[in-house]
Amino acid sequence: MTLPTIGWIGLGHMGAPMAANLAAAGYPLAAFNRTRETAAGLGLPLADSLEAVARQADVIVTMLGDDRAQEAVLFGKDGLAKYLREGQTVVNMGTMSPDLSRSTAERLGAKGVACLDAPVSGSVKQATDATLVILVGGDAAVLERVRPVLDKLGKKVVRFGDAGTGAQAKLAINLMLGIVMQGLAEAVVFGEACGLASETLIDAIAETPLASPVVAIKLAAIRAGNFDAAFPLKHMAKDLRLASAEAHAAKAAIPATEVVRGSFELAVADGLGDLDVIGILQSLRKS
C-alpha cells in the first residue's frame, strides 16, 4: 500500500518528534517551519516553502502555537489556502480557538479541501513516545481516512463531533490542566510559608492519591529547580484565555478557571512566560 505524502507545519517542541514519528513510520514527508534554523538539524526532508508543502502533499499537519500563526500560515499572503487543491486535507493538531477552527473548516471547505481540528493532549514526552491522546471535530468519514496517520502519534483518538469540538475538548482538558498546576504551586509555597521542608513536602504529596502522573513529573521538576519548558506557561495563559471566551460564549460558569487565568496572566507579564507551566510557582514566590 502506499503511504500517503505528510506536509507538517511547525517543528517545535511538540511538532518535531510528531513528525519525526511519521517519518519513522514510512511516510513520506514534506515539513515546513517559518523559522528554518530551528528545523535546520533536526534530520527531517524539508520544503522549502508553504506552496512546496502543498504541491506534494496528501495530508496537511499544523502544528502551531496561536490562533495568529495559524492564520496567517493558512489564509496570509502566500499562505497554505492558496495553494491547496480539492481532495486534500488540513488537519490542524494545535491549540486553536474554536472559532478558527470552524470558519478554517468553512473557508477550506469551500476550496473542496477536507479540514479537522485534533489538538493533543500531553506533552513533549508523550509527543516523543507516541502516546498522545488525540481530540478530534470534524466529519467522521475525514477522520477515517486519516485515523492511520493520528494512530501513528497517539495512544488514543476521540471524536467529539462537527468541526470546533475538538478544540473544545482541548480547552476542557487544558483548564483543568491549569487549575492543577496551580493549586500544585500553591500547596509548595503554603509549606514554605509555613516553615515546612519543601523536599519533605514533596515526597509526602509524591505519596497521596493526588499524584497523577502529570502532577508526577512536576514534582520532580520543582525537586531538581528546572523550569525548562515542556509545555510554556505562556500557552497555558492563552489557552486559559480561551477557554474563557468560550465559556462566556456557551454561559458556562468556570469560576476556579478564571481565577487561574489571571495568575498565569500575571506571571507571563512578569517575564516568566517561557517556563515550563509549572514555573507558576516561581511567580508565586515572588508575590
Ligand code: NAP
Contents of the next structure:
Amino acid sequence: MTLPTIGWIGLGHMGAPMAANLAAAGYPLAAFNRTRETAAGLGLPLADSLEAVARQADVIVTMLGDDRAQEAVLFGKDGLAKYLREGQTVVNMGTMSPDLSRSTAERLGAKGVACLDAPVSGSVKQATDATLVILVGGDAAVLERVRPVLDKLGKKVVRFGDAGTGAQAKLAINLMLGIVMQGLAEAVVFGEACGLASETLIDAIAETPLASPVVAIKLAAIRAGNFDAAFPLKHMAKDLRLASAEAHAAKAAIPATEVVRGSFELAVADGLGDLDVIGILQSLRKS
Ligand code: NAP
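After the form predicted alone, can we look at the form predicted in complex with the named molecule?
Next comes the full complex, this chain leading.
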C-alpha cells in the first residue's frame, strides 16, 4: 500500500521528534520550518516553501506555537491555504484557540480541504516515544482517514466532536497542568522559606501519591537545577489565556486557573518565557 505524503510544518520542541517518527515509519515527508537553520540539522526531507509543501503533500500537519503563527502560516501572504487543493487534509496538532480551530475548518472547508484540530497531551519525551494522547475535533470520517498517521505519533487518539472540541479538551487538560506546576513550585518555595532542606522535601514529595509522571520529571529538573524547556513556560501562559477566554465564553468558573494565569504571565513579562514550565519556580524565588 502506498503511504500518503505528509507535509509537516513546524519543527520546534515537539514538531521535530513527531516528524521524525513519521519518517521512521516510512511516510514520505515534506517538512518545513520558518527558521531554515533549525530544520537543516534534523536529517528530515525538507521542502523549501509552503507552496512546495502544498504541492507535494496529501496530508499536512501543522505543529506551530500559537494562533498568530497558525494564522500566518495558513492565511498570511503566500500562506499555505493559497496553494491547497480540494481533497487535501490539514491536521493542526499545536494548541490553538477553539475559535481559530473552528474558523480554520470553515475557511479550508470552503476550498474542499478537510481539517482537524488534534492537539496533544504529553511533552518532548512522549513526542519522541510516540506515546502522546491526541485530542481530536472535526469530522469522524476525516479522522478515520488520517488515524493511521496519528497512530504513529501517539498511544491514544480521542475524538470529542466537531471542529474546536479537540482544542477545548486540550485547554481543559492544560489548565490542570498549569495549576499542578504552580502547586509544585509553591510547595518548594514554601519549604525553602521555612528553612526545610530542599533535597529532603523533594525526595519526600517524590514518594507521595502526588508524584505523577509529570511531577516526577519536574522534581528531577528542580533537583538538577535544570530549567531548559521541554514545554516552554510562554506556551503555558498562552494556554492559560486561551482557557480563561474559553471559560468566559462558556460561563465556566475556573478561579484557580485565573490566579495561575496571572503568575505565568508575570513570569513571561519578567523574561522567563523560554524556561521550561517548571521555571515558574524561578519566578516565585525572585518575588
Ligand atoms: P516551539 O518549540 O516554540 O516551536 C514553535 C514552532 O512554531 C517553531 O517551528 C516555530 O518556527 C514556529 N513558529 C512560531 N511562530 C511562527 C510564525 N509566525 N510563522 C511560522 N512559524 C512560526 O513549540 P513546541 O514546544 O514545539 O510547541 C508547539 C505547539 O504544541 C504549541 O502550541 C504548544 O503549546 C503545544 N504543545 C507543546 C508541548 C511541549 O511540551 N513543548 C506539549 C504539548 C503541546 P521557528 O523555528 O521559525 O521559530
